[in-house]
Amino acid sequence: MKFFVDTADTTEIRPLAASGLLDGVTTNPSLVAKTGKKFLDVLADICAIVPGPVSAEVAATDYDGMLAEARVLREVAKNVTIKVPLTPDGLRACRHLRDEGTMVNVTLCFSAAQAILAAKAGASFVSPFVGRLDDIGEHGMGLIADIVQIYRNYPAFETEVLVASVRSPMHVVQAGQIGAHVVTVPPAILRSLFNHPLTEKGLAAFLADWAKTGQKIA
């Protein structure tokens, strides 16, 4: 499974990228706004840190506007992935951009039917929002299971399932159990995957025993 981090904060991205665990980055207008910086500058900084796909979302909602913005965004770096909404115009733009060889992340997916349309449009990634579905009493991870199963039925579909709106480490584990290709998580959740009380307890015991020997390795 690939790990993307969902943020536009380069101070968060840099150490995660240095860890070797990061495969890409997803951003959106809300995350970029939090930085207080110009969108293209933030995008360029992120792309310089992370060699994998970096999703940059268009603000236009019409086909021509999406294509115009996409042409600007993809000039920033080769690893820019254009993020479009799962709307008729968004999928039309997706098809056009994919035909030109541009990576596309189709976002705001909330149903298996929508995910089928994204795959038919040639999306590089489709982003189902599990947390937002959970918030309204629906089963977010159930949707992931449905999409993964459907995509497996059709080898010609090359779209990767990118689990978004992740709220907990358990979402990450469940996505892995189901077989999703990618999870995109806030930095805090990615770091929390390291945590287990028995790991901390075991390490403390090992270090205490080693200290008693009075030895050094280097």
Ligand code: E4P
Given for the second form:
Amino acid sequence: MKFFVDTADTTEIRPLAASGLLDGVTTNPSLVAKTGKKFLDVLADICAIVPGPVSAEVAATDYDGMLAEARVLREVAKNVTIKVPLTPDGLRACRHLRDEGTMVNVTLCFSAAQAILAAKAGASFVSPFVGRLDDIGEHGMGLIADIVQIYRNYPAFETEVLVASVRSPMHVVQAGQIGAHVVTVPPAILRSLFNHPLTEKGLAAFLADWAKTGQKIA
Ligand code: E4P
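Rather than the form predicted alone that you just supplied, could I have the structure of the form predicted in complex with erythose-4-phosphate?
Below: every chain and molecule of the assembly, starting with the one above.
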């Protein structure tokens, strides 16, 4: 199971990358806007920190515009993954970019039918947004289960299911239970995965007992 972090904030990305647990990064226009910095600068900084795929989303909505922007973005670093929306033009751009050997993440996926189209377009990743489906009373993780099952029926599909719009540690656990390839997690939720009260309590007890011995290991 690959872990991506869902942020454009390098102050958040750097320590997570140092943990050795990070396989990639996803950004989107909203996350880039939050940084207040120039997109290409932010993208270059992130790609220098994380060697795995770094998703950079196009802002154009037409095929030619997406390709023009993708050509600029992929020049920034070898690990840039172009993110395109799940629209007819987006999937056409996906096919074209994949034929040129560029990694593509098809984003804003909300149905299994859309995920089939993304795989047919040769996407490297498809991003179903589980939290936004939960927000409108639908079952986000149910969609992940459907897509993973469908993709398993067709070994020729090379698209990885990238669970996006993650809102809780349980989304991460359920993604693992289903067998999704990748989960992209906001930094705070990623850090919260470490937490368990029994770990803290157990460590405190061990350290207290160890102190009583008066010994040092190194
Ligand atoms: C995925 O690539 C998106 O950046 C992200 O997961 C969207 O999450 P949100 O619904 O919390 O904005």
